[in-house]
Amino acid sequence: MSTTSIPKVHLGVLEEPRLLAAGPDASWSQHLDTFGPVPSPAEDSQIVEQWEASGLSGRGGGSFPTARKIAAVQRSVNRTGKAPVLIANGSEGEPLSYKDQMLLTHAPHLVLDGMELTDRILGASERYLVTKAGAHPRLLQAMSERGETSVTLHATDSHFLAGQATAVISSLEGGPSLPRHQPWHLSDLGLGGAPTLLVNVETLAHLALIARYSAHWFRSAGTEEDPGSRMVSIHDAGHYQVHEVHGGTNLSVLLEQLQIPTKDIHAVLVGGFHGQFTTDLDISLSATTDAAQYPSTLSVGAGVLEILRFGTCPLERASEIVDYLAQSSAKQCGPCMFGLPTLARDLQAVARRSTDPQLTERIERLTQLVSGRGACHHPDATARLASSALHVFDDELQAHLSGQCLHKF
């Protein structure tokens, strides 16, 4: 591996980050004072052993572990003996989401450094980085400093399900950004029928990083179950911002290193629109959510923090999120064409204190109805959220039914 200098890092948010560590609107010679050039090829088998040790995930919401999904599109190569296809995912369709706009501004070498490396490793026939139109300056301007030539730019949509993996394949074949019911893997049968790796932009930046650092230096950041850093999207009262902090790190610990007070707040959307609500601040931020074995663990997705303050009726925000979701949806399935819109209904009656002592169980009905029956997640997710409000606070429940809102005076 390279000898280049490890950047420090503390507990808790990075205080030295390591992503954006080059600076603001990095150029490429200050790229590459920071972080040196990428491994030469010869070390590529080390490289590939370094990121399997890594326990990296990615980071675009679906956690999946990198690896795996590099090494699957190599075994559908070796079987298929068809050129694959290499995507960099920035679509960022999320709301609440930021993370990937501010990497691609500041560090957009770091995300072509992933991209040169891992073309290196499966030798794609074929390059493309998909954001929103926007970002296409700044990235033409990197693209244009380092030489890159091999890389096109698709614009995606801005909608809701535009990033989904089979909406970007769809968008680049030029039909709509919209997801498809797909029963095989892209790693066998994606862009074109080539065997495709999908990857968020932040998962490249940090397979290039660790090509750097090692497996060693990633893991010296984060948890064991959730090893290294993540950037996240931290909404509050309307203002945003955006952090590089530890895998597995501890929400009120989070908070109060953001001196959000936590007095003043009544509870989080933890992972975005697709995410849960908690009341409990005490819990820890990962990858993945599995109750069974770790019962204080809520996925953080896509990297998304939303704070709801006292004052603020909880009951109120999910319908109106649950609402752009029913909106949002493909409308290509029976959940999303009839069961969502009917679910944002029944939750907005809520939302408006309706006394029908039939709505939550409707509500609860409808959430395991739409499940596991759409032709993609988003009915899962949506229904998730909807679920989550209605337990998390139904002390809010129970007085809106009544004809009343704790939050509202």
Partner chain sequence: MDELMWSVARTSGMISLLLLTGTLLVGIMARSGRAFGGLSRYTQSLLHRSFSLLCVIFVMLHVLSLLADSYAKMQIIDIFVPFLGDYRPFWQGLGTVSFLLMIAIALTGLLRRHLGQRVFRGIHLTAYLMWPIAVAHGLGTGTDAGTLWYRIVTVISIGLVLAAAIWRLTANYLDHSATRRLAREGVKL
Contents of the next structure:
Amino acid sequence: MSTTSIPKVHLGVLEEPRLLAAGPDASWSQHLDTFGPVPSPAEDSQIVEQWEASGLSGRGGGSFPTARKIAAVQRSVNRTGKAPVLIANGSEGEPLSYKDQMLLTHAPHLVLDGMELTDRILGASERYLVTKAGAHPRLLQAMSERGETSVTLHATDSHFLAGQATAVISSLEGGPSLPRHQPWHLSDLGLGGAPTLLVNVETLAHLALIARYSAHWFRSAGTEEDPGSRMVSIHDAGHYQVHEVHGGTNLSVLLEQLQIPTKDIHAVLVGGFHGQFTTDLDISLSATTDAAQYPSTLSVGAGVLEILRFGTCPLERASEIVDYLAQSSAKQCGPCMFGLPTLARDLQAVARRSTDPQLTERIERLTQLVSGRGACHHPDATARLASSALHVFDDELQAHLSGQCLHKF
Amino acid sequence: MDELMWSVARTSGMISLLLLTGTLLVGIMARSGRAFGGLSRYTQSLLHRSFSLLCVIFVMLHVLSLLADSYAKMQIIDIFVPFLGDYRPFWQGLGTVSFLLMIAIALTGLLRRHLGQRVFRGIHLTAYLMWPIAVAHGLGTGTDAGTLWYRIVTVISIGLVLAAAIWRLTANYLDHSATRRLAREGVKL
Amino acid sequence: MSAELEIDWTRCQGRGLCIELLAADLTSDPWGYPSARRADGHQSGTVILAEDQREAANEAVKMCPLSALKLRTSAHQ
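Can you give me the structure for the form predicted in complex with the partner chain, which would complement the form predicted on its own we have just seen?
What follows is the whole complex; the chain from before opens it.
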């Protein structure tokens, strides 16, 4: 889309913070001083155009183009005449992710701005801001600072699947915070049957900035394929950091910047517990999931990175994660309820250096068996993580199968 | 005319009881998810459905013939409100109770796809209550209850249903219960 | 045009009735749940059926003890 022929070299952490530009614990006045007021309703049609031109994709993990999501809700509203529902999702079920909590604590007004704008453009009848229990006091304060009374705060559970879209809907409808069988789109049939826009809180904050500063400004960070910036949560040997980085950033450049020496790093789990491992650090972290088109790119999902340093056995870590994921199953769908614990047990056998020659074949078969057979993508993503571990750590795997470990002696 | 009605009522009552027992037994069998020799899961489901529908028809016949029979002294209200009858009100009342349960089970069964699984299942499970009430009704007020063959049939029915119910409660009742148990154990600590 | 069997996995309890009726397309997984015979048979929660299976599929939808099945016509392939 851009006409410039100069390749963008923006890498690593943003030079100037965007989402957190108003500083820590930004109050309403600090927020206004930094960003100014939200654009007036007269500019609504330009705002929609700018959102579309920005190429912003969802920051909750799905990476779906946000403007298309909004357009789908608008179409559904025009077709059915039903008033839509807006849900800001900050429930962040992923245990290694902190960025939504961080954003809601330090830049709540940007998220609320994003809600105000999408609400205004869609004409939503109900607005919900869904968070993990515990993140409320700062939000209540922010809402009273700006006299916001139309947003309903909703605390959902903190378990792994609670942030999944249909689980959020179910929780809002008074049901359990578990995924549902939902063969239709939320934009057509969401909360209480209304056309529903469910977006991650970081996505809303970006929408608020694009509405003020234009798509061109947004695209001045990141790459052509992955424009703008994103928050990432980095977990390294028990230490957590959250940073705002360029879209499509190179992983090793980012790590060097953060003074995590790449020579100590054996591998990185990109995309959190629903992500994939990589030992090649010279890759870009992107929204795309199309590995065929962008071979040196990994989908960063909801922006979670876990560093695996030398000296820890990656197969043991993979086994721990798959066990956690198996236990996190909602236990609603048979293949997930029975398949994931079986997968976890076989992976544990690998981690414990079992020499059973059928083990890898059995794991491969199990990963295929559980995929595509559930109400949500939990079994698919768990299977992908497990097979990513076996492929990326093939040397470790061969050593384990002969009773050795390359990382522990 | 009354005599004919009386004999229709007796016969249809007994046939209903046998069909009800059959429905329950096939239902427990089908619930296990296992095929039994020539009885595929599909056949079991068809049998369960056919037996139950036939049972409803024979119970209707039973009730209507009793209404038509002036000796039975049954009023319309006795069909819907138990224990009001003039003739053995308690035992007849049990018949009314099981009739009402049957109607509820049949209707929720037919509307299964439109009701939630919970409502359907909750009501369907009352079949385990309805069957002994119907058996007691037959023993308490059935004209043939005193005969040896009726008692033998009843004892065999009770034995079969008890055996099926006990099997239903055992750990290996469901097909694949062994692999499911193994899977549920998850990782070794 | 082909038929797609939509399985509500939150309802399915693996009683195996559909596996029996649609033996050409479905097989049982180790825990008794229906699984597509074809490797690419599962597409986001649904199973693609052979065209001549429509009647059997209708019966499976009707008889599923958990009302977990729906039949969809799709433009796949």
